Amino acid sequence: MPVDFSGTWNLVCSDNFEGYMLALGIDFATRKIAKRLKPQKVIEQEGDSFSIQTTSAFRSYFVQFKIGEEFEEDNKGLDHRKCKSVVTWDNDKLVCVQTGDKKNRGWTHWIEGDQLYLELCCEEQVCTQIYKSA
């Protein structure tokens, strides 16, 4: 049985978010604002179907997917790019590969104890964020 990611998660720390945003081509002003935010994630999981709502005082982002099914992801609210995404299980980790105009783009979620980890990748940059269960 896969891990249940359902819950509300609050960001507690982020490493190399600036580098990740630079790789995405996010403008200077937006990067400065985004670095100060402490977003909250609400994850709903029913079997292999997921919805993830990420909210902050500045922007919100919503994604919905089913494991193993490719979908078009509109990153409106992030870097405003569209890409093809597919999320799969890698043991107890959720791994998303995003195909578009940026290379090596995607993310991985996993849980350790009461913490949710998110690794964001784009080009040569990797950002690691840690969320705590609310």
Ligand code: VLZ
Contents of the next structure:
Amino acid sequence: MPVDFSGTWNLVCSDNFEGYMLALGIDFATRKIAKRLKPQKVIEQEGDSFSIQTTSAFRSYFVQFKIGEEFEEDNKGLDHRKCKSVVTWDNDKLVCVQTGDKKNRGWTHWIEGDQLYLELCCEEQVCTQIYKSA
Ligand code: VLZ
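Got the form predicted on its own; could you also share the form predicted in complex with the ligand?
Let us now look at the entire complex, which starts with that chain.
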């Protein structure tokens, strides 16, 4: 039985989101607003199918995928760079590799205790976020 990420999750802490946004080339004004946000994630997991809705007061982002199936991401509302993404399991971690103009771009989700973790990577920057069940 794989881990179940399904649920509604609220951000409780975030480290180096600023560095991640800088690596993505997000402008100063947007970063200023974005770093204060407390996004909520609604994750739906059914077998190999996932959807992740990230909502905030400022911008929101939706992604849908199946494990092992490459899909195109537009990163609309974020940096708008298109990339080819694929999500796979690494033991109990959900690992997304986002291939495009930016090196080492991707994210990893895992659960520890009652917390949902998210590591966002771009180039040399790593942002770590922790979410708690709503
Ligand atoms: O999450 O890649 O859960 O897409 C934050 C919106 C969304 C705030 C960040 C506005 C998406 C920021 C992070 C404006 C620059 C992400 C994946 C993993 C699913």
